[in-house]
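Starting off, we have a lone chain in the form predicted on its own, written out as structure tokens.
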Amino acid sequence: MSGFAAVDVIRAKRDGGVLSDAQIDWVVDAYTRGVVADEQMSALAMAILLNGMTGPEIARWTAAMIASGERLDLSAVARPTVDKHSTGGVGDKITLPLTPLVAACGAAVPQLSGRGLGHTGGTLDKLESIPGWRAALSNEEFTAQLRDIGAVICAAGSGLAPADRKLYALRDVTGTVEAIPLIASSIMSKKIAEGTGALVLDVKVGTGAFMKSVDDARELARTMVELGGAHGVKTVALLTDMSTPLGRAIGNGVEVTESVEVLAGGGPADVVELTLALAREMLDAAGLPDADPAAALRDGRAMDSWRSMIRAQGGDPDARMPEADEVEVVRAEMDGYVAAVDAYAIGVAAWRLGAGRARKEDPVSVPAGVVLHKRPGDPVKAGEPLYELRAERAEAIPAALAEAARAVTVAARPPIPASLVIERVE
């Protein structure tokens, strides 16, 4: 692929222009290998998320980054594959119980799943809380622990979708992150080349989420949905509300501890709810319409499936957390019903007490984090605990004090209810 000069590939979308498909493989195997630099790239971002692209460019687009790399091939796995991808969200450890919580239920689930940065949790993050526990598997070890035991998770390869993880780390410093072409395709072209036959996406409106409004929220889902059908991939979407932190726990260890207890058939109500509305989604996605994850989490197979899960990635399903050296409980100052938890000052207070990273590079504290003992609707008094924060060390303390200070609203009258699933789109 010759004949281009990027010079004209960025001003082509700087004018508005659409790249054609020719352009779009040259580009993007071209930055892929070095011949692209990273300013140029940078400028094209910029170009895409300030004029968009059309439907057959993304669809373009993501071809060209599964094209980067190796695409898995999961035909030796004999039960129907489906994963899930969440947008990212504050307490989201939905992926810990439903990857175990599907493969009970007789379908298959290759989950590759990231760490965290800023204000949201990674999911590897919150394992590696796990002593032992591995996230970087081969894609031999990944595909054999897809055969026996149904369920995996674990770090994407640095065979798939190259383009992606190059760009991505472009995005994050130039402010191009947010759009909607680029976030698209990057998710949906590991997703595609992990080889899954379905997938259902979780995408995330409101403060703690990467989409405020539910119309850029219905926008990517839609585009990913497209994208999906489009590669022979089976896509369903929900949007979920994350204006308020999932559960009570955000944080690594704490989040583990959580996720166990929704696979030992406890947990908070909200965590099993969005748990079980994604189990059903993926097991009709896998043609599996007839399973019943709910019984799953009652009799114990889901969580036989955790413990073979986190044994075959050399975790010890029987460890216990750490407990956090030092602890900061914020109570009440005065009577009423909590009326909102603030998902975002949540989640960065979490992140400043360590739980979270600023830079990729930056470790994680395993038992950092919030716990929330009231969330939004439960009736409090002046002087009850309304949160805790947990730390290694005392010197985190003011910060996410500071950040959790405005999180918490208390008001004479309960809030009217809000729903978790805001709308489904396939």
Contents of the next structure:
Amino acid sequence: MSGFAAVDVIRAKRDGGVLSDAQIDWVVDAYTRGVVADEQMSALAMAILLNGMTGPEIARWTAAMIASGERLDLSAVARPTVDKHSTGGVGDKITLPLTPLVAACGAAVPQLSGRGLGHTGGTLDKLESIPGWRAALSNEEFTAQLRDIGAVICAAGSGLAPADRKLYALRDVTGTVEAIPLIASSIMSKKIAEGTGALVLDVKVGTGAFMKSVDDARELARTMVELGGAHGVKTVALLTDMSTPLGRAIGNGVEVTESVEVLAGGGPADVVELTLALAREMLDAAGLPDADPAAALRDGRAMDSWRSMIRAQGGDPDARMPEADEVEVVRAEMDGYVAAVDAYAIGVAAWRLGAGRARKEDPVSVPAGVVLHKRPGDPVKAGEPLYELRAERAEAIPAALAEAARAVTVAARPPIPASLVIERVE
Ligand code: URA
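Give me the form predicted in complex with ligand URA now, not the form predicted on its own.
Shown next: the complete complex, the earlier chain at its head.
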């Protein structure tokens, strides 16, 4: 690969130019190898955030990120493969019931997931609440479980899109996470490298999401759908509301418990609705449009699939989640209706209680989190519980209380109901 001077590539994007294929291939590869320094890539990422990228630039950048590592071959899996990716939210435990549910309906789901950072939770942190459960699988274990059970949720190996691993960590500390070209290429490089045949994207919109407006979310969704198509991965996106947390449980152990309720045929209506909407999209994209995911939740097939998936990774599906030592119940001060439960503030409250981490190497608490007794639209009487805060340490409660108090509002009239699925992009 012919060399460039990093500073020339940075200047070109700083001045609003279009990078050539050769410049993109070089800079991504040279950054992965440590030839382009972090400070140079930070400057380029900021120039991309400020000046954007054309469609062909994003496509080439994504291809270069894929080429920085290995691409898994799932051809040994007889069933059609389909994955889901959420851009991240508060109380978003949907991967937990969805993966075994779609597997129970005949597809194979190769779900490589991440950990939480800041106010959003991570699927691996939630599953690690289950005693014995192991997130790290070798490529061979991953493919074998996918072939035999059809459902795997695990950590992405270090060989997959290493350029993204490095760049994502850099963006996180340089204020460059929110660039649509960088988010789209980051997500799609990992999903394409993982080898899935089809992909459904859950692009979150609202206070608890990266994308605060429908227009931005739509642009992100369109960019990712195009990238998937260009790489032979059938990709569909749903824009879904993240102004309110999903379900009643926000935390690690509490979200596992709520997911198991959904797999048992119960659970909060919004979690069930989104799980089924995404399952239908995934089964359609996998070429199984006649499968009935609602029946698989009702008749126990999804639960059987969950139990097999958890056991295969060393987990005990019958383990009960530990109780928190400190529980603070907050009650309504007036009669009325819950007007809003702000996702961002509740995410921060759960994080302060110990459910999230401030630095990558921090541990997370299993029992910590927020449990909502009332959701937007619910009537409430003065003195009734609105929500509870759970923590391992009493010192964690006051800061979380301040956040949660900002999040939950009660008004004399009910709010206008908002729909969970806002739009479909294909
Ligand atoms: N998730 C990712 O994997 N990458 C991003 O850039 C944002 C969310």
